[in-house]
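As structure tokens, one chain now follows by itself in the form predicted on its own.
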Amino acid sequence: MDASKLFSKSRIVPVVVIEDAAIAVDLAKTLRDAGAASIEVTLRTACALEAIELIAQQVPDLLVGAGSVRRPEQIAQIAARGASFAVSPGATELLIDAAISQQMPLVPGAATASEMIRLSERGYQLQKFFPAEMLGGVPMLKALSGPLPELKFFPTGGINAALAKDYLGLACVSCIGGSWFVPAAMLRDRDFAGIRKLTVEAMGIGAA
């Protein structure tokens, strides 16, 4: 259930945590709107999964996922509120087996040349990369991708404007995840406005 195809109409994701599943469908339609095509909503909040079924509910023409994917067991609860993907920090033989199991496409993390070898191995081409900058960032993505060129990655972690425009110049990054342009402070205000420009800037970078 490799999710490479998922992301070609926008190579920035946003990745959200909500507080408050009351603002999920404003902020997915702002996200919209802006021209986001999917949204990711961290499983780290205890209405995280009633904000990934709100959006899948009422804003269908927004891909939703859930990020932060840890545990087996989740998939099969993201799966039935609707979720379209899953992203993990990383990978365990479980959490691969339940994304099989329930049909969902998954981007399994990794972070040594080891681990992504063997996510291939289990059909795995996509793969997140986190947290990219504290794993080296841009120069570790190219020195991986000279021996690994069969992979893509989906970086995310400590990317913001400045960065995203190197990161989506490596050929072996498929997309990137960005908080940058949904500021919690922006969320807790209800600042929708704020957020639609921020994220009209950010795309603008996806479609450079």
Ligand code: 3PG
Contents of the next structure:
Amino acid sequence: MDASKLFSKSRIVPVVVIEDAAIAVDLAKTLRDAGAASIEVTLRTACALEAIELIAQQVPDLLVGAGSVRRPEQIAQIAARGASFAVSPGATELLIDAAISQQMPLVPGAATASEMIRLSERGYQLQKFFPAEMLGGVPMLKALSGPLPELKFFPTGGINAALAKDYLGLACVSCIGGSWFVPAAMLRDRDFAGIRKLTVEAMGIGAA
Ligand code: 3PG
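Since we've got the form predicted on its own here, give me the form predicted together with the named molecule too.
Whole complex next, starting from this chain.
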């Protein structure tokens, strides 16, 4: 299940690490009110699945998905909690088989031309380019997309406000993901006003 159509409403996807499920709903509402249309909750913390469920139930107008998906069984787990999409840093045949059989839209990660072609063979035209900045950023993505004109990318990893516009300016980039407008320190301090301000600025880059 290719996820190409999911991110057309807003081209910047917040990638969040939630350490305490109690903040999930307030964070989701803050992002939604600041203009985000989706949220990627990374499966890196003990409460991530609970956070996904709370957001799916209580903030239904924000599309919630799971990030850092890396094991096939996680597909059923996130589906049970109401996730609408999955994002993975890389992909294996087992992970892809699970996503396809359970009809979970997936943005699989790729870093090389061979990985990209393999994912394309499995039907994935939208792929996560990860970790984008460390792989060479905009020039690298431009070079890779030349011989792969049918592919679209969702770069994440090291993107910030200064770099976002350049990524979004590439024809091969559908959307970008990042955590720069949801800093860990602000989340820890429950600084939702601060997160809102940074998110409004970020969404402005996406809309420009
Ligand atoms: C991720 O970790 O999946 C994303 O790449 C987020 O990267 P960032 O925290 O560097 O924005």
